[in-house]
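The chain below stands alone, shown as structure tokens; this is the form predicted on its own.
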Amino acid sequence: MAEQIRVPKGLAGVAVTETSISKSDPSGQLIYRGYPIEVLAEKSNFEEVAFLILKGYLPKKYELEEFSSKLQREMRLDERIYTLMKLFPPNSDPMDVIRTAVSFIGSLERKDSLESKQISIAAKLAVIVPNSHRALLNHEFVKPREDLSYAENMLYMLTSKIPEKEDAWIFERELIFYMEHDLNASSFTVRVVASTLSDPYSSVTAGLAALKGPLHGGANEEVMEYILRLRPEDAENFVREELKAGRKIMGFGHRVYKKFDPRAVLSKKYLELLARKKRDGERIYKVCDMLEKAVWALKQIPPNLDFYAAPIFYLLGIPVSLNTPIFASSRVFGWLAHYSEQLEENKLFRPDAIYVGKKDLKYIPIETR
């Protein structure tokens, strides 16, 4: 038997694997593919960045294009997706309907490529997210339409509106910047997931589980929920009120940004321009930024991509309940060039773990305990 390793709890500072999908410094750089964000999310557009991640390199002006249509091709649903959505009781978690959409999918098709069950996957994820809460509404579905772009169909989803230009450019940066990070803890559950050559609706799946808990996608529903009860006098007295409580204010801290994150930099200005043009923004906009103020100057902590995008989003007209839900749809893409990159020179992932429980108990038969 192999020598046991003791690694930190959390596997934090344990390099597990090797990727050349995305990588994250300390200093506050965040690179896709070997492209600096900040590059992408000024120069290119979410289906380029989609194909990026997934392929690798940027694609050439007719792979874009039918990439872009197979896609917009591949939104169309199952009606039976949409009946099996219906049975969610009212106070069911959008994250729980479309977990169990995905799955459902993994039964209903029948594809025959890795590239075409992925495309699939996240195209259609693109309009199960925003109709997941109308499920539960009991309210009627709203379709993509081909006029518009992946980005902008789903902006159209989330809010029955054909969507402003800027307002789908700004939604377009929050996507991208959440299309990939690492190897967090749902790209590693994906990649956990495929090391058993298990199928990618399966490992997508697992990769939604793990992104419904509070401590990795959860942040920025929470965000939102005290932003929008607080002033912009009231924001450093909540800060110094939540420190001194000993809890942690929900969207601030990073495990690798120490200094910032470059998403949430360029989130603050996007917020900014849209702040001018929405109603309440202009405070919403001051609250941000007076927490951002009082958190740096009380503990050093800079926020991170979700308090930014969360305010975003509401200013947009999206439920706050689908904040989670829409970093799927955008995730999804980053999940599965993790699951092909683990079939690529695949490991089964079986870590060992010590036992710290008792030995050698004597059994007691029932009649006498």
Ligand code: COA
The other form holds:
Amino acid sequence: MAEQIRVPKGLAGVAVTETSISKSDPSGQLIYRGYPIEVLAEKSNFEEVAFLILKGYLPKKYELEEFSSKLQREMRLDERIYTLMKLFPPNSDPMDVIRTAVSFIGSLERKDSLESKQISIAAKLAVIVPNSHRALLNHEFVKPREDLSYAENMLYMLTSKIPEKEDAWIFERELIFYMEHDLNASSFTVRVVASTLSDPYSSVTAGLAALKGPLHGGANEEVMEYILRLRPEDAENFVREELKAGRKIMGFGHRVYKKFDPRAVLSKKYLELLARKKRDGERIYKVCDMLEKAVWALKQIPPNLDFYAAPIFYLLGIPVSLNTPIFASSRVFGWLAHYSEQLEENKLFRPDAIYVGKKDLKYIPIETR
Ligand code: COA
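What would you give as the form predicted together with this ligand, now that the form predicted on its own is on the page?
Next comes the full complex, this chain leading.
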């Protein structure tokens, strides 16, 4: 038998594949298909970045128009998906509703090309996410509008209000930041499923399952729980107590970024802008700022994107239980790009494990056990 190679737990620092989709760097850099995140945040919009992530290049004007109208068209949901969403018990996690709905789309659709499947999954997720919450509250479903951009439409469906331009702009930046992040746990999951030659619906369903966990996408909901509970003057004590108890502070730390997360740096600026004009905004901003300073002073760990996206979503009037689903609605473009890239030079992921269990046990029949 070939010798086993032992790698660090969690595959930390192990490169298991090549990618040209994005790269995060310990120095605090993030590029999507070669473009720095700061440039895309300043100059681009959601549809353009989604095209870039999926196809690998910036679209020409007509390509972008075509892509945007395909997304718009594919937002229409089969009535059976709405019926399915109504079956969930009211205390269900919206991520469970979404995961099941995406899996169901896979059974309903008969699309030929990979591209049409990708656009359909991503566009439908944007409608399923806000409606997962409505289904659990037994509220009427909301349908997308044709006169709004992708991000505006999502914010409209999430809040039931046509958004102000600046609010939609800030929301769109957060969606762009959530879209892709090289080989994070959910994208790796998607690639593992893709490597078995399973379909994109199944791969995205698996990605959603991985994203739900609090060490990955779930963090942006836990963050809001303590931000809402704390006053600025309580922040340092809270951090001290959490660290003393050996608990992780959600929204801080990252496998790659050890000094700063560039998406968190930009999001903090957007939060400051938003906080000035929203009720309770100034207090929330101050709590975040004090928490960031305290965690850095006591443990030298920087905030990650979730730490600033959570209060932004909150101030935009989005229910906290939709924070992780929103993350999913954007990351789906990254997942689908990983799906395609995995298939380009596919090799089944099938690692090995070191067996540490018992051996050579004597089987005792059930009657005499
Ligand atoms: N709060 C307190 N301490 C933290 C921390 C946090 N959020 N994140 C990391 N640390 C500490 C660890 O306790 C460990 O300390 P030690 O060396 O004294 O034992 C050290 O930093 C290294 O952490 P480790 O968990 O090994 O790093 P990782 O690369 O495996 O973890 C995360 C990355 C994201 C899993 C981790 O930072 C975390 O759990 N963060 C909170 C959840 C979160 O916000 N997730 C969203 C990620 S975008």
